[in-house]
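Okay, so here's just one chain, in structure tokens, the form predicted alone.
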Amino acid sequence: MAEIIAGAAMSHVPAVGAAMDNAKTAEPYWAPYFAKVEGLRQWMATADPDVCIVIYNDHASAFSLELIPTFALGVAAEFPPADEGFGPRRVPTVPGHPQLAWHLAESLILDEFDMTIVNEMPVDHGCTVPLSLAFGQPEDWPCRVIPICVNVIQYPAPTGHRCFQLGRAIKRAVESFPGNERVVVFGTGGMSHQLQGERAGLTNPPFDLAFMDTLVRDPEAQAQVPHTTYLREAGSEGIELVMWLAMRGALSDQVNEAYRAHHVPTSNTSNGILVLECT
């Protein structure tokens, strides 16, 4: 059967992608952050997964206020980088895994998750920046990718508990797939940041570090934290952290923390990286 070997969580800050795309990673502002990315890339190179399931949120690239799925699953053979207003990122087209993706769709829906099945979908920085963080700037991505979009843009967003249970359902689905794929699940977004309003520019590193601690040791407790806590402590965009809970739910109860990094700020975001190996 297929197997989830680990989860990786990281922020998907668009400015990070722009720094890589425009050869600015060695500049004084960016160099300290990208030095911390190396641990993630070394781990990914050693793990060499066959598939990455990337849980992220779309930023009005594939969807709009006219169509807002709570959970959307991409089942295509490939996903082009989206044009977010400045042209598509100069990164490879993202290769899909239709067989496993359709298996996930069937398993998740029969497991009572109402997934929106997407046959054609551009992927924006929410998906491509995590891939760049994990794999650098290759000519082709070294593994196949299944994108899962979570709505954290338009109220009401799914709860942390619902996202954690989605991860549990993803785990059951992968383990019932009759293949030998080694899978890493990405949880993306966050950490604390707010892009507008009176608290624009907010970061809360103590909250972020405590979140990572609890996510590792007691994820079910973290899954009970309400939206209002994320909004108050981590800013309006801090709600993206529920996607880290989806990643954690897809792992074994006990995990080995293989790598952790934290950096403030990247652009206006408290930026975290976390790699958890299944035991």
Ligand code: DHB
Given for the second form:
Amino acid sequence: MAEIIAGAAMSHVPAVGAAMDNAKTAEPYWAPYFAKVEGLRQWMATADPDVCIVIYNDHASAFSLELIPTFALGVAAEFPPADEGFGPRRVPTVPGHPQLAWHLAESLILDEFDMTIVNEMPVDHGCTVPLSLAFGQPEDWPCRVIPICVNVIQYPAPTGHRCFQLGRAIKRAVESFPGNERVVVFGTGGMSHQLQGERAGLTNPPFDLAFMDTLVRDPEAQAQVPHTTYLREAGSEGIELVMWLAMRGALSDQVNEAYRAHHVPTSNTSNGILVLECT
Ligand code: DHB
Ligand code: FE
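Form predicted together with the named molecule, following the form predicted alone:
And the full complex, kicking off with our chain again.
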């Protein structure tokens, strides 16, 4: 049976992608952050997963206000990088895994998660920046990718608890797939940041570090935290952290924390990286 070997969570700041694409990672602003990305890259190179399930949010790139799926599952053979206004990022097309993705669709929907099935989907920085962080700048991505989008753009977003339960259902789905794929589940976004309104520029590193601690040790408790807490403490875009809960739900109850980093700021964001191995 296929197996989830680990989870990886990371912020998905678009300026981080631009720094890589434009060879600016050695500049004084970026170098200290990219030094902290090395631990993630080394772990990934050693783990060498067959598939990454990337749980992220679309930022009105694939979906507009005309159609807002709460949970969308990409089942295509490939996903092109989205044009977010500056032309698509010059990163490889993201290869899908239709067989496992359709198995996820069947398992999740019969498990009472009403996923939207997506046959065509450009993937924006929410998906491609984490891939660049994990794998650097290869000619082709070294594994297949199943993108899962969570709506956190338009109120109401799903609760942290619902996202955690989705992770649990993803675990059941992967473990019932008759293959030998080794899977890493990504949760992307956050940490604290607010891009708009009176509190634009807000970050809250103490909240973010406490979030990581509780997510690792007592994820059920973190899953009970309501949206209002994220909004108050982590800013309007800090709600992206619910996708870290989806990642955590897909892992074993006890995990080995293989890598953690935190850096503030990157663009507007208090930036976190976490790698958790299943035990
Ligand atoms: C930034 C962070 C995000 O998560 C995002 O989607 C867009 C911008 C930022 O920090 O600039
Ligand atoms: Fe974002």
